[in-house]
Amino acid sequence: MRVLHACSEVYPLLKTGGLADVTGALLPALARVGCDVRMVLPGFPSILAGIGPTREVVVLHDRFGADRVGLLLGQLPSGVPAYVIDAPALYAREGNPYADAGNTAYPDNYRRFGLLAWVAADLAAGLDPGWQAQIVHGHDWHAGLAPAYLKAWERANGKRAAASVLTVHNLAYQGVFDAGVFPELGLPADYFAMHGMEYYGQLSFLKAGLFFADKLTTVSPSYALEIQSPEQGCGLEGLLHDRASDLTGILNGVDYEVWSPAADELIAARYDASKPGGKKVCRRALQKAGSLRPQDNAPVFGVVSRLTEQKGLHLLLAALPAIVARGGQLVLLGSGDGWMEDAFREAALRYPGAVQVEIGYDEVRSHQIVAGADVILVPSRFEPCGLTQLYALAYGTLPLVRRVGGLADSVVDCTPATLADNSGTGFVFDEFSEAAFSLAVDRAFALYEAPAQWQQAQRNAMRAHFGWDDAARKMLPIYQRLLGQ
């Protein structure tokens, strides 16, 4: 089956978050289970630079505000073929893919990602005579219009070009724009309606995908249930509840070729569950690099995260004085809300030798924190899947998480029962509060003071497996049903 994935970023060419890790690993896994997969991406500079030799498939004119749009076909480092939309007027810009250097969203994002969705749909309708998708699989709001364009093509031509799937990676990001831009998108007038893409008087790319796609997936079984409730439905819970029979939660995986302590060249020493000694070397290297005091009698806590309220890191700020007072240490890598960045910078100044903070993102540093920390903190208010805790498990770094979304689906709380049956892999709390978080931290300190049990929990974590091939095998039946196979 021929499946085209439409997305805005892919590892290792362009990464601003977990979406790139997912698209970079899922497609090769789908190829391994028998899919003929390709990807279509916007022509951001780093993607154009890394796509390798290309050939021009077609040249289009006057599309979405760009005088000239070239469609190139190349190959990702993974070997997956990829179309790249070469439209410098829309994509050759400073900043990240979505916002300028000052983190202000580009006002024409509706054009930039409308074009991505339109090209994805047109590739199913014959834009490339040499390859025609049977299924278009969009990721998040950036590709949300692709199912709408496919339905519009079907209406105009009396037959279906391709089936469609939309994966929600984070429902909170919806691609909402002023209703006045709707005529520029080239969709039927009646698509701007409550039963369509209208969203509280505006238009939502994500809602369009949720409404028009044939099947919906999201990135964990628990999140698939949670987004049907008012608490986490972000105003779309009614639509999602109505489409519950078309919605499947499939837990994301880990690319073990990238995230494996036995083979990771970015960390100070290699190790695995049977020979875990290298983890102590990584711990000491992390302390040294962060100018932390050498110590072995209290946990080193790690954070690799966006610094936002959703991630629950204000709970950490409240608990930090007590952590430091007990001898614990913190290494944090992340960026986000200005006030939170400032608060963690101030904490690093207040607790020299105990707290090290780096604002920004660095792939090498993230590997070093995941390998060297004893506990990784992911106390999220909501978390569709989370990848950090999956990486941490592979490295024997025990996740401390809230019981939501993919965190609930991947971390087994260390209790007397789960320690006895060798299934406990971390620390899980329920209430999104400073008190509940602090109690979980207390339990981490207590287990750390029982070395035999701690080491068993580390082995449990490293033996847990969340491979992408498992996720691909669960995706395959969705494709097969769409094609009547």
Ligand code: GLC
Given for the second form:
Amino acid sequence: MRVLHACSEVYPLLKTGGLADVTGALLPALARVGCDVRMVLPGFPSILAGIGPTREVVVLHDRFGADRVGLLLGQLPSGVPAYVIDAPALYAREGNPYADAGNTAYPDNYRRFGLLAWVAADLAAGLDPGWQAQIVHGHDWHAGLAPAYLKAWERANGKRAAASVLTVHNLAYQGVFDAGVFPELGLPADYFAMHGMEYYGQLSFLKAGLFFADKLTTVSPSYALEIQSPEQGCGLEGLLHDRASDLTGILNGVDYEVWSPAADELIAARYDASKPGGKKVCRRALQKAGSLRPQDNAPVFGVVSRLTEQKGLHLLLAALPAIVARGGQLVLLGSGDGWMEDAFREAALRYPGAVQVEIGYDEVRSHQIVAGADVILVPSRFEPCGLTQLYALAYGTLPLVRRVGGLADSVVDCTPATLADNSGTGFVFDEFSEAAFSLAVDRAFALYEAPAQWQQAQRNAMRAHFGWDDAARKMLPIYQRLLGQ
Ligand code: ADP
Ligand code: GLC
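What about the form predicted in complex with alpha-D-glucopyranose (GLC), after the form predicted alone?
The next block holds the full complex; its first chain is the one shown before.
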């Protein structure tokens, strides 16, 4: 079956978060289970630079504010064929894919991602005479209009070009635009309605996808349920609840070719569950690189994260004095909200030798923290899936997480019972509060003082397996049903 994935990021060419890791690994996994899978991406500078040799499939004129749009076909480093939309007027910009260097969203994002969705839909309707998608699978609001374009095409032509799937990676980002731009999108007028893509008087690209896609998925079973409730539904819970029978939660996986301590060239020494010695070398290297005191008697906590409200890291700021007072250490790598960046920078100044903070984005360093820390902290307010805790498990670094979304689905709290049956892999707390977080931190300190139990939990963590092939095998029946197979 021919499946086209539409998205804005893909590892290793362009990554701002977990979305890129997912598209980078899910597509090769789908190819392994037999799908003829391709991707379509906007021609951001790093995508064009990394795609390798391409051929021009077609040239279009006057689309979404661009005079000339070239559709190129190349190949991702994984070997997956990828269409790239070469429209410099829309995509050749500084900053990240969504916002300028000052982090202000580009005002023409509705055109930039409208075009992505339009091309995706048209690749089902014959834009490339050599390959037509039977399923268009979009990711997040950036591809949210693709199912709407497909439904519009179906209405105009009296037959279906392709079925559609939308995967929600994060409901908090919805792609909401002023209603005045609707006519520019070229969709039927009646699509701007409550039963359509209207969202409190505005346009929502995500709602378009959630309403028009034939099937919906999200990135963990728990999140699939959570987003049907007002607390986490971001105003879309009613629609999601109505569509519950079309919505499946499939947990993301780990690309073990990128994240395996036994083969990782980015870390100070290699190790695995049967030969764990290298982890100590990584720990010491991490302390040294961060000018932390070389200590072994209390845990090193690590954070690799976007510094946004979602990630709940103000709980860590509140607990930090107690962590340091007990001899614990913190290494944090992240970037995001200015006030949080400042607060962590100040903490590093206040606790030299115990707290090291790096504001920025650094792929190599992220591996070194995941390998060298004892505990990875992910105290999220909400978390659709979360990948850092999955990577931490693979490296025998025990995740300390809130019981929410994919964190709840992937980490098993260490209790006397789960330590006895060798299933405990980390520390899980329920209530989103400083007190509950601190109690979990206390439990991490306590377990650290029982080395035999700690090492058992590390072995449990390293043995837990979250392969992409499992996720691909769960996606396949959704595709098959859509094609009546
Ligand atoms: P989200 O997508 O919500 O940010 P995930 O846990 O799903 O959260 O994925 C985050 C991904 O981005 C992981 O691969 C993580 O290692 C990476 N990451 C986050 N912040 C940084 C950073 N400052 N430097 C390097 N990698 C980072
Ligand atoms: C989003 C979510 C994160 C998830 C990632 C990949 O960025 O915030 O929880 O792991 O997408 O699906």
